[in-house]
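There is one chain below, alone, in structure tokens, taken in the form predicted on its own.
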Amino acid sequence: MYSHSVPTGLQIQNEIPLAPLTTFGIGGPARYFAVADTETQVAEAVAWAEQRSLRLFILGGGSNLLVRDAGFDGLVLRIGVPGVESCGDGCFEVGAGEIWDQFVERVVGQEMAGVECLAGIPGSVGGTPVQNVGAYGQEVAETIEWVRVFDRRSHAWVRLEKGACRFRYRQSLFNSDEPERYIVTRVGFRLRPGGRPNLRYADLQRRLGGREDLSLASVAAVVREIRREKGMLLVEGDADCRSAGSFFKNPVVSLDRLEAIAAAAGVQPGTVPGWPAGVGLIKVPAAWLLERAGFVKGFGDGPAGISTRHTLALTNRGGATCADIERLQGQIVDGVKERFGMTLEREPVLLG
């Protein structure tokens, strides 16, 4: 291994293992790897890759990533831009390299509402607008005001206001409309000083016993407890945590399909769970579909399996390869399609 340096102090290293940089703990090396702690270094890294006709991949916290066993034959750039600046009236400017859960803990402690149900989610701040991170009735799009990005097409720095980010369920401009064009370096949030916690999510309401007089910190703590019980909170030594969180997206279907879904599941019409997802649409829990197709918690007898605590999490039980995870993914997708006629979509990014 050796490294190249550019005038900004950016160090570009060779053959760096990527598995330790992901929550899955899976995957081969990056041919080249660098950490950008400043926006200048981000631009320098892009130029360095372009001059050598190399593919460029932007790495955040590695919590929504599955790396192929052969690794990545290009430059992996980890965004480490730091900083949390309070701008008053609930507004914060946050560097993309900040740890998301630490930011949540900080603002919840300041009685700023808007992200309390997103506590315990692994990864960095820069990854949240890309995926439009959401959980327990909240989406990060509800509080994002703007995103500062480097436009790889125009080689210019741009501030994109909320509407330009095209947020929708687990999608945005950054991962769906124009993937690989923009590199997020800073995010602007507007929270609600002294606001009440979001208690829309049914599972959270049941856990809280219907109470609505709880503090933001109390709700965030309960969310972390739920995530821990499901193996969705990173805990050292816990095999169920070696995952990328929810592996499949909850499919959105038309309301007129619910009767057929109920029949395929062998349940009474009107009992299929779901959440409104627009006019004439409903979001059906992917976990519910998996379980009724025979893919229950603990499924699998090899190094890759379904979490013992969370149906949607595929886990690395120890020594799993990307190929192992992809085989299990294929088995599940085929089984759900055969039972329900629906094709599940993978949520984590596949690199390589």
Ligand SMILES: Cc1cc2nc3c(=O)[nH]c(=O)nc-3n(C[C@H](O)[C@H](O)[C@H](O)COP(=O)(O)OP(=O)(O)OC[C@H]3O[C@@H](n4cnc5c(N)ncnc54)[C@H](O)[C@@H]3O)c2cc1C
Given for the second form:
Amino acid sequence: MYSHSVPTGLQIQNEIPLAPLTTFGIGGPARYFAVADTETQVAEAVAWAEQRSLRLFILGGGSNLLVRDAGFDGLVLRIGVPGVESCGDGCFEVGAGEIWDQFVERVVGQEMAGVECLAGIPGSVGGTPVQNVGAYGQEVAETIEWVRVFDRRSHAWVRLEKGACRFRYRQSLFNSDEPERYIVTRVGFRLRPGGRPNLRYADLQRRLGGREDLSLASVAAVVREIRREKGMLLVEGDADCRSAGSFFKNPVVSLDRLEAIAAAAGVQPGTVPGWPAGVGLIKVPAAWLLERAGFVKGFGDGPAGISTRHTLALTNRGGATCADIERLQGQIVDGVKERFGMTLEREPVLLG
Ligand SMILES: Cc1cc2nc3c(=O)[nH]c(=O)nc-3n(C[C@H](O)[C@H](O)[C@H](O)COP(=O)(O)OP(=O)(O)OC[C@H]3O[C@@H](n4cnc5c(N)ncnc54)[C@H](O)[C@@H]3O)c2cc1C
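Switching from the form predicted on its own: structure of the form predicted together with the named molecule?
Now the complete complex, all chains and molecules, led by this one.
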């Protein structure tokens, strides 16, 4: 192993294993690897890769990532930009390298509402706008005001206001419209000082026994507890959380397809679960489709399998390779397609 040092102090290392930098714990090495703790280092790393015509991949907490077994033949740049600054009136400017759940804990402790249901989501602050993370009735887009980015096309630093980020369900400018063009270094949030917790989500309401007088901290604690039970909280030694969270997106279908879905599932018309997703559209839980197609919790007898506590999480039970996960993914996608005629989409990013 050797390392290059560039003027800003950025250390570029060679052949760094990526598996330990992901929650899946899967994947080969990065040919080159560096951590950027400042914006100057981000720009420097981009220039270094461009001068060598190398591909560049931006890494956060590695919690929405599946790395191929051969690794990545370019530069992996981990964003470590730190800092949480309060600008008053519920505004916060946060470095992309901060750990998301630590930020949530901090602001919830300061009675700032808006992210309490997103407690326990792994990864970095910079990763949250990328797929517009969401859980328990909240999405990060509801509280993001702006995102500061390095534009790899124009080589300029830009502040993108919320509207320009084009947030949708698990989508944004950053992962769909122009993937890989922008490197997020800071995110501006506007929270609600003294605001009430969001209790829109039916499962959460049930769990809280219909109580509405709860503090933000107790709602965040319940969310973490539900996550822990489902293996959706990172807990050392828990094999069910060696995953990338939900592996499939919930498909959005037109209302007139619901009858055919019910027939294929062998249930009464009108009993297919779902959430409204725009005019004439409904989001159907992918977990429900998987279960009806025979892919239940604990499915799979190899090193890759479905979590024993969450149908949507594919897990590395120990020693799984990316090929094992992709095989399981293919089996599930084919099974759901055969049963329901719809193709499920993978949520995590595939690198390599
Ligand atoms: C146990 C578990 C539970 C989870 N639960 C949820 C959940 O409830 N809801 C949910 O939405 N997600 C969930 N996830 C998925 C994941 O935690 C989120 O998507 C998270 O925001 C990913 O952030 P990250 O920093 O780990 O990104 P990474 O996995 O490192 O990267 C993911 C993508 O974002 C890009 N990216 C990361 N940082 C930057 C940056 N600074 N600038 C530009 N691009 C960047 C990467 O290039 C890559 O394309 C879960 C994952 C796990 C393992």
